[in-house]
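This document opens with one chain alone, in structure tokens, the form predicted on its own.
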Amino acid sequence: MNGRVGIIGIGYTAAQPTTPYSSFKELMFEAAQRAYFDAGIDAAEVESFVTCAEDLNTGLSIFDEYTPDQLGAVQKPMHTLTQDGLHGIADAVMQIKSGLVEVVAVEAHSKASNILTPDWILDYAVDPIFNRPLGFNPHALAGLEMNLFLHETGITPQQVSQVAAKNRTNALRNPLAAYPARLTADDTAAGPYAHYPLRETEMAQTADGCVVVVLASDDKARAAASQPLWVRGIGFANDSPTLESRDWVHAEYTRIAAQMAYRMAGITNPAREIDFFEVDDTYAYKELQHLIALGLYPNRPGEAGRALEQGLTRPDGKTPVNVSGGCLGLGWTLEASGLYRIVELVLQLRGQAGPRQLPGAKMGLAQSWRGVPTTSGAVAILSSEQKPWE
């Protein structure tokens, strides 16, 4: 099947630091609801259906077992993704154009204030042999890979500390966002460090929320309620899984995947053809990091900082960033960090985002990370309109 991929719903929780009156399952039921009367469909008319989750943060085992009733998938196609929900939308899309389904909802969530132990979980992730019994916080390393990112490209702290107010203040104009607060780069660097250079104002705080994203086969799409915004690019990839074979300065993961998505949809200059990105910022020097993967900076990479003190990634610059906040303003939804870019997005894109709305935006991307220990990574290209040839 060679037809078009459209999202035609979206449904969503705002981004809260904690949710003590809330089940994962209600926020899921509430996220499906509002997405089946968003794309004007009943939950029986999709055909299949994604989760992305881990068991492990969780606490339950084969979790899509957990799914079927709020999201209306019972004795139907549900299987669990142990990736962020932008990987969702990659085997949604797949789905759809192998011809096997024409809807499927895409659904990831986080409970993470019902986390304990969130870094003794984390530890799982790392290897085993010869680096878990070394005891060190996983987020240590992300503190080792920032001082090295930095020395390589003469990016600077300073540079980064931007990077968090400027999200940080974003999130203000975002009904959706956990943690908004108007800060200036001074704010920022004056908080202490987590694990240096990396500093505690830098990285993003947990939330907990849930979307649900309803793609359509073009036929479904074009006769749908809501406007649909088309697919036009997909991409994913997983870099080296061991800490001493991976590169350590740039993300490849993100390289990759962005090569994928632009291939598909006939991108050969990102800065100029797409409007607006909303990348991954669990850490505030990711932001910059992702965007030199991503090739807006493809001449030196110390140009991405330079861009951020130009004003250049603001909502009123020429190349915005993160407008919805990002991690740091909205909170780390855990798997569902890449399914809120792709709500912001489709806001943009149908004029719906309010006070944040950016003037004349056609074309967005979406870029998602796995977090740490992990060198995996997403991208979606999201468009109001069909390509010249379509």
Given for the second form:
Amino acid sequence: MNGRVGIIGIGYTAAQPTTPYSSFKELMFEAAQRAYFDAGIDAAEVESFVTCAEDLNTGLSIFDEYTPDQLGAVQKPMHTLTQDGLHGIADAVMQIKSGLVEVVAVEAHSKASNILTPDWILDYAVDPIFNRPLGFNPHALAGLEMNLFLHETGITPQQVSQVAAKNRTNALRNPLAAYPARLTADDTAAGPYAHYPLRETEMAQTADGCVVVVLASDDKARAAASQPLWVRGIGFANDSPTLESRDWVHAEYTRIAAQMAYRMAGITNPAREIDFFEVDDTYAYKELQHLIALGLYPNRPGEAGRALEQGLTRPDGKTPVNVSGGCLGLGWTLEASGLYRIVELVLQLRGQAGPRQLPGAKMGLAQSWRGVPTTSGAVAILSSEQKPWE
Amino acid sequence: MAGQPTNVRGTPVRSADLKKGRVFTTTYVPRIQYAWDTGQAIGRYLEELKNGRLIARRCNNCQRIMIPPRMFCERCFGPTHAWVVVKDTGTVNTFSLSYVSWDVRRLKKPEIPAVIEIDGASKGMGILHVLGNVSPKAVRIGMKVRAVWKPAQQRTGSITDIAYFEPIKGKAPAAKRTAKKPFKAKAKKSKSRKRR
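So the form predicted on its own is up there; where is the form predicted together with its partner chain?
After this comes the whole thing, all chains and molecules, with the earlier chain placed first.
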């Protein structure tokens, strides 16, 4: 057995502002059925299951108890990570590479519309002694970060507005997207400040949805019904989360996760070797910060803004970023965000992305961030081609 | 023994110390609210509770009639196929006499949670509820019980639309129950279906 791991199936529901017609279990069942069908396997052939969920987002303690029935995971190994879905992909890769199992399903979903007090949930993530008593909305932490990020890199507020306009517009070509809109940077720059310098139009809105991804060993992947995509690199990392002394400018968690993934994939020049990127844009400036951390602009971080202005990160540019619409256009699906990026990678690499298909895309990168107040990130690199020397 | 820590004399803390602020503490009351989508299966279940009846789902593959209803069968991993109205009577599968309330008060009269296998649903399929109108000493596994519904105008589409289950008088508990065999998932070894 070699160490290759392939993605052999994806199943998903469209991201929607609300999903009153389905319980979270019914959403998961739908996505799981689609994923197993896509992979050409029965649920019984999946040997291990990973779900990514946060108890406080689901409103259920010990949420992993609520997941086996609708995934076909009864009497099977399964566990839940309180992480973004990309960490679940990393988990599955480790299970397969270790030789423990050969087929793993990874699930994440969002029922964000069921949370009536989302900002209180976010407040619960903030330190109860040092920070919570101050009483401000925790999204303001993104305002703090954006302010120093712009100050240090020279990236302009106008460029950040342009990220929001680009991604909402990209979403017009994605039938899965919840918030498509034909917007210009002037439109988004006209939005009111939510947490200066961050505008309301530059903050992703939550959406409901579910994704299931099936991964398999080399042998199983070659025999799969759908074209397998190879996990060429995977990485994850955290920085110090302390708000009083953290690095507000650099997304170190992403830089380190990317270095892990690049090392595994043998990538030395990501801008040249990777065809397209799906990165976290929960707040519009984060797209630029994350691209810098991924090493796309090694000489000067300010280039991130200029590349955007020159249209290089548009779908028809040299380095397309968030062709799916990102969180801003598709919707912020909480823990499922990373898996929606995997869906976009798989569709593009299979040539199934319809009107937003990137010609000749062979390798794509997905990156996730766990949101404020965290410094938690993950990176996955997928390719339609196996590493030649493996 | 070398390396064994010695017990040092601590400082006793009294509740008055906390009240008077001599010891620093932080309190936080979460204000967190949810409204869960019931979806198809639970939505219909609650609707029928409001109507004063119990409804289940049947899986045509394993033939089980499942309550509470679900749109998928966890054994066959496929969709369930039909709605089936079942009775509001059943058999006590297991019960407990709970002498401590959820907020940790000692109760003289215990609460009696029970799993009730519902008549008309498959063996082993039941709903978790409470027993009432029965002496704790008289409760038995295998006892026949029936739902005591709240008056129609008080029902809201909730599991509490049934106030409790009570014994059916004159129905003796079943003398002996055969032990249920534990479910074992079949390890299906089907070949990959090539579709493309």
